[in-house]
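Form predicted on its own, single chain, as structure tokens, below.
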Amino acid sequence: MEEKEIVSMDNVIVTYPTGTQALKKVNIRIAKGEFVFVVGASGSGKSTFIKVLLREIAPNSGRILINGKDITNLKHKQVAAYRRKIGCVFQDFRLLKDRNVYENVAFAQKVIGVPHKLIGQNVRRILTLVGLGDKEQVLPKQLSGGEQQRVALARALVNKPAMLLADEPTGNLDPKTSMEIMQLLEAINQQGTTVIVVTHDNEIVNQMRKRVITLKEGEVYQDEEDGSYAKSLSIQNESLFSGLARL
């Protein structure tokens, strides 16, 4: 029977050596093909959420299933193999500065052992998809921020991952370019890839009208279909004011 959920987090707890509990019994289900925003204030647990999905850190307790497979206690070699099946883009792009656009994207294919004769057609296909078909020989430093993020997206997508994690993907971009990147993510999602975006950009969240999971002090504070960050902030403020009124 095929798994309908691509992410299943059950009572996930993450406590750092400092004693800070970054995630507190988090339960989240994300279906295949969903587009989800994860939002929250600084210190809410957003970064830790991404890190446990990437298995940069393991939870202290609880269980995480990705596509029905338990990744909670993967060994080092298994983690490397697991990450190759997930697409991920970051705020700082993380491109290889001494490699051109083509080589940056081709690198992801070489890592998983794709035959050389197939790499060329795969890279050109994905560069065309992200609108950079004419930039193959250009170095990252010669590109705008938006173009660099498109290269990062192409690299994340060239191996056809079922899930794409985007950690503050528009953090270094202007509003117009940010919206272009989000529209590209939406197009990728419409082709079947599950997209999870961690962001603090409430303007984008409000415009996109997707599912919004709000984290607060390590807990799932709110989970709304077709939600908005502004709405969740409003609810938090109402809770604050009602609490003050009782004092």
Given for the second form:
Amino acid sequence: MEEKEIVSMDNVIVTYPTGTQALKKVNIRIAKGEFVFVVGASGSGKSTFIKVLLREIAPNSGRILINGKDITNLKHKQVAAYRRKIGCVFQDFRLLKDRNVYENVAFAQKVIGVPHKLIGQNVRRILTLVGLGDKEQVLPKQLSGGEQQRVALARALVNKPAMLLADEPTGNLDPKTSMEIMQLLEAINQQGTTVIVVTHDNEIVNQMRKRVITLKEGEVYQDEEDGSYAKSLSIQNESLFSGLARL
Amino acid sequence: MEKINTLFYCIGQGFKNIKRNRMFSFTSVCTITACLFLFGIFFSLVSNVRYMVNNMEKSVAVTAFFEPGTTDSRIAEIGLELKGRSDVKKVEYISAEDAWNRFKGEIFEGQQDLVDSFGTDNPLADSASYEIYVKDVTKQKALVKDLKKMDGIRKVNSSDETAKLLINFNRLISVVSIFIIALLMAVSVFLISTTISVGISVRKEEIGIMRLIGATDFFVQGPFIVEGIMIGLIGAVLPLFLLAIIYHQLIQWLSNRFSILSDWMVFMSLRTELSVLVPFSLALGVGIGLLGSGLTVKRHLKV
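For comparison with the form predicted on its own, please write out the form predicted together with its partner chain.
Complete assembly follows, chain above in first position.
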């Protein structure tokens, strides 16, 4: 029977060696093809949530199923195979600075051993999809922030992942470019890819009107369909920013 | 198919790593070249000394002189008994005339007047003997002991001291060579390890990205292993060329310069020397590269 849920977290606890409990008995279900925002203030557990899904860290207890497969206790050798099924983008783009746009995207295909002649057509297809078909030979430093994030997206998508994880994808972008990236993510989602966006950008979250999971102090504080950035978090962030401004 | 593509990728990236990290690669290649060059010199020295020692061992003989009046049949019996021993390689009968002729040739060479003064007398009339050559010089002592007990044997001259000296010299050279080779290998492994460490730290970001997009350990570590092997291989090939040229010239020079010692100073031919040194050096170069890079990637590239 085909799984309906792509992410299933049961009582997941993550405690760092310092003693900080980053996730406290988190229970989350995400269906295939969903678009979900995960929001929360600093220290709420957003980054840990992404790290657990990327299998950078393993939970201390609880169970995580991805597409019906238990990844809680994956062995070292199984991690690489698991990561091939998920795409990820980050705030700092993480592109290879000495390689051009084409090579950056092709790199993801080389990693999984795609034959050379197939790489060319796959990369060109995905670069056209993200609107960079004419910038194959350009180096990352010659691109704008928005374009660099598109390259990162192309790299994340070229291996056709079932799920795309985006960790603060608009963190380094201006509002207009941020919205363009979000529209691109929405288009990708409409083609069937599950998209999970971790962000603190309340404007984006409020405009998109998607499911919003709010984390607070390592727990699921709020989970609503067609949700918005929780008012309490906005106030919390605003007071943080004004505090920083006073400094 | 994935594995073959990955293998080609690793080889290609290994070469690119050497190019990107060219200063460190160059330093490593130079040091390994120097180390393996020294190793080659040492190896050639050891193998040639061993070769000469073996030649000398073959020429070391025990001489057994007969009691005056020992009959020819007894001499023949002794000869048969000696030839029947498993530790004896060759038994040669030296008559009193042969002994005198050899003596004249060796000691009175060019002094015909002195030789003529002896007339038909043979001062070595009672010096007929057997020259016995052993298969292994370490067995000489036992043979001497047995000879002394035999009827008809007056005196046994053995080159015990020479044998001991040769055996000790062989041992010394073996110990010193093992020590030096181990030291040179450790230095080379350390240098490759440093080069690979630098390469890994320069490409830390890239490695992180590889991990995130699902690269296997082989994909991440392979290029560094290839880099280490290539540095080791290049570092092994260069000194072989140098050694071949120097060895050839040196043997010619030594043979011409010290022709007086040509009886025992016999060198191994360049071909024989290289037939051992080439596979040994290449294996050592690859081994050093593999060990240096293997240890480093295991230490630095754990997830």
